[in-house]
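Just one chain is shown here, as structure tokens, and it is the form predicted alone.
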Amino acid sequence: MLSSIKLLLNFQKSPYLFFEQVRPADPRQVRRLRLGVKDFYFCYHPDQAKHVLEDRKENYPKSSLVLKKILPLSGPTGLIQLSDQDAKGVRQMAGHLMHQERALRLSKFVEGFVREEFDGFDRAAQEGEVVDLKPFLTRLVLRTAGIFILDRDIQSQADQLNEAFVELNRMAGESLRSLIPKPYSFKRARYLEVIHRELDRIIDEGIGEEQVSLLRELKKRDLPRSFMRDQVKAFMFAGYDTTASSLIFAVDSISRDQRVQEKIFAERHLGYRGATYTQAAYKESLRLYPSAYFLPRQAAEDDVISGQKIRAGGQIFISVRHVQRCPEAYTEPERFLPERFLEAPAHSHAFIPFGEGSRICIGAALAMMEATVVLQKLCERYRLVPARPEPPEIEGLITAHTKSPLFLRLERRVAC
């Protein structure tokens, strides 16, 4: 009993570190724990991820436990909450929005958002000042999500919406740590009201016919307003939160490796589609620091994974961070080495930062485009130097975030 209580307290203290604390000595084993009245199964190996996400995916739907925790962020009818069949239409609707012409248009917006900051960055570089890039990156991703989802730059609302999404994510993470339902929160209601008010205002406004956006596609189908708002909210949360977090990790990672920065600089004229090394650098950061650091599922029927019997109703947590550091799939798995992604991973499920299969994140291409453009533009103009030698402390909410600011020194490249 004391052991179970201690485990539960450790989980409540830090879900991110908890995965490391309960990791079995042999990663091919599945760790079974009973927390409260529920069975939890923790998976750490690519073979286990393949079993759950591909081989027996019909037996492992989304975790109802986690879905309840993120309900305020996703809405009751948002894509994240829908069954696979109900989600199919929304996924198809959104998937075609990232066709080549649309992606190129979006990349120009991202380039523009980066250039807007150059005057301030140049002054900081000239004065030798330290810059916190975290607010800039989060705003940029939120504004890009606004273009993709709403076909408008939401710069004037960016800070307000960012605060609301970040705080709701924090509350959802705190709720995840507790197996006891949280009481009604006036603070959560206030942040939801901010998001709903702004989204309702945008939904009610007219939409031009000349551009494509998720909201326009939803409105063309004459769907209920509450359904449209939930889709917009779910896409804003999923597409913004994880991308912003992953981009912060990526910028921090390359700032600590001048060799990698020079290789990205060498691709400055190739455009984001041709920048294979820059894309590899982003993937390598995603491998080491996945924003979605665990994938939650639940067993519909009894099963066996790696010799461990799985009971129906059991909660399956795939530790993405550990799966992606599997020494059987990667040499020197703890090292930041983008070159490894110039080739395909040795295991089909050793790289799953966006999930896998029919439930893979449909925003993966958008995130890759944003990150590639941002890394290219920053390294084209500056050398990035971390102001602090220690790596950032990571906090596990529903997604993984850095606790500290992203303090960097920017050294202006002479030829730019």
Second form
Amino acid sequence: MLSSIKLLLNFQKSPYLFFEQVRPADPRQVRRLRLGVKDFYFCYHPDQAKHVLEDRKENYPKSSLVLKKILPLSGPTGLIQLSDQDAKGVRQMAGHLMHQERALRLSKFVEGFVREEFDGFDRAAQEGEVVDLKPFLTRLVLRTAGIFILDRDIQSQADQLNEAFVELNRMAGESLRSLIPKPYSFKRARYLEVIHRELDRIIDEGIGEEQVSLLRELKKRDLPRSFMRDQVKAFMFAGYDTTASSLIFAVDSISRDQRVQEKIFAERHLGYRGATYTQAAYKESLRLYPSAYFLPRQAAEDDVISGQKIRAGGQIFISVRHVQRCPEAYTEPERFLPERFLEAPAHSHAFIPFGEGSRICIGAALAMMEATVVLQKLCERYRLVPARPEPPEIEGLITAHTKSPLFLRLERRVAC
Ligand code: HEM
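Go ahead and give the structure of the form predicted together with protoporphyrin IX containing FE, now that the form predicted alone is out.
So here's everything in the complex, that chain up top.
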């Protein structure tokens, strides 16, 4: 009983560290814990990920416990909350949004956003000042999400929306840590009001015939406004924070490795599709620092995973970070080595930053494109030097983030 309370307190302190604390010595084992009245199963091996996400996926829908925690952010009818069956229509509709021509157009927007922000950096680079790239990357990702989802530059609303999403995300994370339901929060209601007001205004505005966006697809189908708003909100929530924090991790990782930066620099004229090394560098950062650091599921029926009996109703947590550092799948798994992604993976489920199976991330191609363009453009113009030697401290709530600013010195390259 006492150890169960201790475990619970540890979970409340840091869900991110908790996965490490309860990890069995043998990664092929599943750790079973009883917290309160619920059974929890923690998975650490790519074979277990494959079992849950692919081989027996019908038995493992998303965890209702976690879905409840993110309800304010995704809305009750947002894609994230829908059953596999109900999700099909929305997934199909969104699937058309990342075709080649569209991706190319989006990449031009990303290039433009990066260029707009660079002028301020040039002065800082000249004067040898330290800059925090975190707000720049966050704003850029939010504006790109605006183009993809709404087909408009939401620059003027970016700060307001950013604050509301960040705060709601934090509240959802805090609610995940505590098993006791939180009382009604006026602060939460206020942030939700900001998001709903801004999104409703955009939804009610007319949209051009030539536009391609999630919103246009939704409008074409003449769906109820609450349903449209939930989809827009769910996509913003799912796509914005994850991409921003993964880019922050990636820029931090490459800033610590001049060799990697030179290789990205060498790909500066290739365009994002041909930049295989730059893509590999981003993937390697996603492997070591997955922003979606756990995948929550629940067992519909009794099952057995890696010899561990799973009881129906049990909550399954796949630790993406540990799966992606599995020594059976990667040599020197703790090292940042982009080259490993130039070859075929050793295990089909050892790299799952975007999930896998029927509910795999719908924005993976967008995130890949965006990050590749940003890394290319940054390395084309500057050498990045970390201003602090120590690696960033990581905080994991619903998603994983760096706690500190991303302080860098930028050295302007002479010939671009
Ligand atoms: C690095 C960036 C990203 C990461 C790491 C990421 C990660 C994930 C993961 C792990 C899932 C599956 C969750 C599960 O199975 O429980 C997911 C789902 C989803 N992602 Fe992403 N994502 C990223 C970017 C994006 C972007 C850019 C968008 C769209 C603009 C997006 C939209 C979605 C949506 C709508 C879902 C829910 C799909 C469904 O429930 O059927 N994501 N994402």
